[in-house]
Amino acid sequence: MSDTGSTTGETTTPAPTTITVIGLGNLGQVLARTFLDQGHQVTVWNRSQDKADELVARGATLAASPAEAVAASDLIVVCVLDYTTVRDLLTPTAAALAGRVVVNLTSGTPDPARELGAWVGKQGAAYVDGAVYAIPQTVGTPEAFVLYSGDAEAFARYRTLLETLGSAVFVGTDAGLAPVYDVAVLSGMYGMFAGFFQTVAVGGSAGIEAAKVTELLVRWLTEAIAALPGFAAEIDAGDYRTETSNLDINAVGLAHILAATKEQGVGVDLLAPLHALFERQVSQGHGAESMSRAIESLR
């Protein structure tokens, strides 16, 4: 089946194809619904069959088993709990996988993605791993994007279709790359949450409402985030020379923040590790260099 699509004005609609969605959690249901809305022939399977009721009412076909689900379609989209579950579900379907494309949108880590990709390849199928950056409500909107890695030809074949889920970005032929990107990006997200919790805790120690201090935090972070591409360029170049905010300045500034935080009776567990990275670089003689050089203490 092809999904080259047809274009009218600025709207591109993928040509109908056969798609199986295995796993009907919150995300899986939205994926299946999006494919149905595009006019595709969709087969679904889930351990709890009642989760398929709404989709069947919309026109999906409920498979009695994973093997039946795989046999029904050219494109197999999997979205379950973890990679072990993916392997457990697909192993009994091995004989039916040949010639098909498996797109795994299950959250996972790099090595299991590579192992699963190799196993799928041995069954004569193509494997594409994906990392979804969207909550279910934003799938299919401009806010959503999905990173893919693995079989480049398979991705190209279904790219137009995958774009209906969110902006589709292919990051490389190593199946483990999408999970690496995912871990990297989500690490930044959780770091932001850590800073938020610290902000609210310090503000709360003086009776400042979380909403009030958060309003200022968002305003400041919006400005501060503009520094990240510059830091990234320094890191990629390995050139940390700077005439502005160096490690010496930031190590002293963060030390003052930690001291003031303790005075307010608030813990410093979230920020102390960052100060340790700064101090390590300063002790090695890099105090006059950019704050971005702190990454060298993680490598």
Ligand SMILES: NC(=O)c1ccc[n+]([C@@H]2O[C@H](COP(=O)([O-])OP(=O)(O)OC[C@H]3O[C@@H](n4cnc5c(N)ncnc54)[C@H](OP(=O)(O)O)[C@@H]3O)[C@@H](O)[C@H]2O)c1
The other form holds:
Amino acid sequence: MSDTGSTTGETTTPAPTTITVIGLGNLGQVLARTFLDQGHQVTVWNRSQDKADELVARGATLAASPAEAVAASDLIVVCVLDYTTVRDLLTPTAAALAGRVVVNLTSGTPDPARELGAWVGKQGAAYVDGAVYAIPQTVGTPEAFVLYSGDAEAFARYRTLLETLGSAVFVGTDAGLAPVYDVAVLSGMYGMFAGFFQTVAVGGSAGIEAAKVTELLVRWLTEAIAALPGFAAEIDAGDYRTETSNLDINAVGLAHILAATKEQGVGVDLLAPLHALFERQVSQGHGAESMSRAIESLR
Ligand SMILES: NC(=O)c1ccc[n+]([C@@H]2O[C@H](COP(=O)([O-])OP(=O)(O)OC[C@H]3O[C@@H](n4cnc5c(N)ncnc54)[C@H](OP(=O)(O)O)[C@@H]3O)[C@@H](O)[C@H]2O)c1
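Switch from the form predicted on its own, shown above, to the form predicted together with the named molecule and output its structure.
Next comes the full complex, and the chain you just saw is listed first.
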């Protein structure tokens, strides 16, 4: 069960191994295909068997059940709808799990990841949780990355192989950590989408096409995003002193934006809560401090 791989120049080729992929949805199919393309012996299982046809034509073996699929390989990669499904599928395989490594690339939340990790551990197997930052089309490209947490030794054993999906980043031995990072990072992404919808709604209220205002939004956000590491450093240091854009200025500016948005007949449901966070800090006497201090309203 070794994946030390061989390194030639800058390319590292993982040693061939046996891999089972359970779940052949949009992502799971690409994961299995990537492993097959690397020359591994791949066994697959999916609830709807027809999704395995193309993979079988490329050399994969179709297992008749999750238990048969687990018994076929050292490494078990699971990628299904949710953690309940993972648990339901793995429970009948318990007797076959000992000595294997389960890498769960299903999206989930921290506590279910910890519970699943503990259950897999009780069966004598190692558990690694993963959060995939790729879409099926970008798996295996330089843009793709995957966060992993859980059993460090198991991760190290398969690291070279996992790198073929996207750069593999181990974030800690608590199995719940990859989902914590995932929730954190995706929260930021949805915040960005919230801002986008607000932009398009305000622009649209004056007849501006979404494409036109979005072009400017992307240009401005590309500049504004550079402020984030500085804010993060202030938050980590707990030092919110600033000589530039403070909370007072931003609270007033955002209040104007909210008023103008209402005048345009557009809802402020997405932005008003941010203004409330600013105001809470201002009312506590922190108006002269950095906008990053708004984090204290969330804690
Ligand atoms: N697609 C992406 O870009 C992407 C990116 C990052 C993370 N993810 C995560 O990866 C996971 C899979 O995503 P996906 O895009 O591959 O989803 P998907 O195309 O909808 O596939 C879902 C998979 O789950 C299986 N499944 C659902 N309910 C089941 C049940 N009760 N019993 C057994 N199998 C069941 C499906 O089987 P059937 O084929 O039989 O329906 C299918 O294999 C999700 O957690 C998703 O959040 C996806």
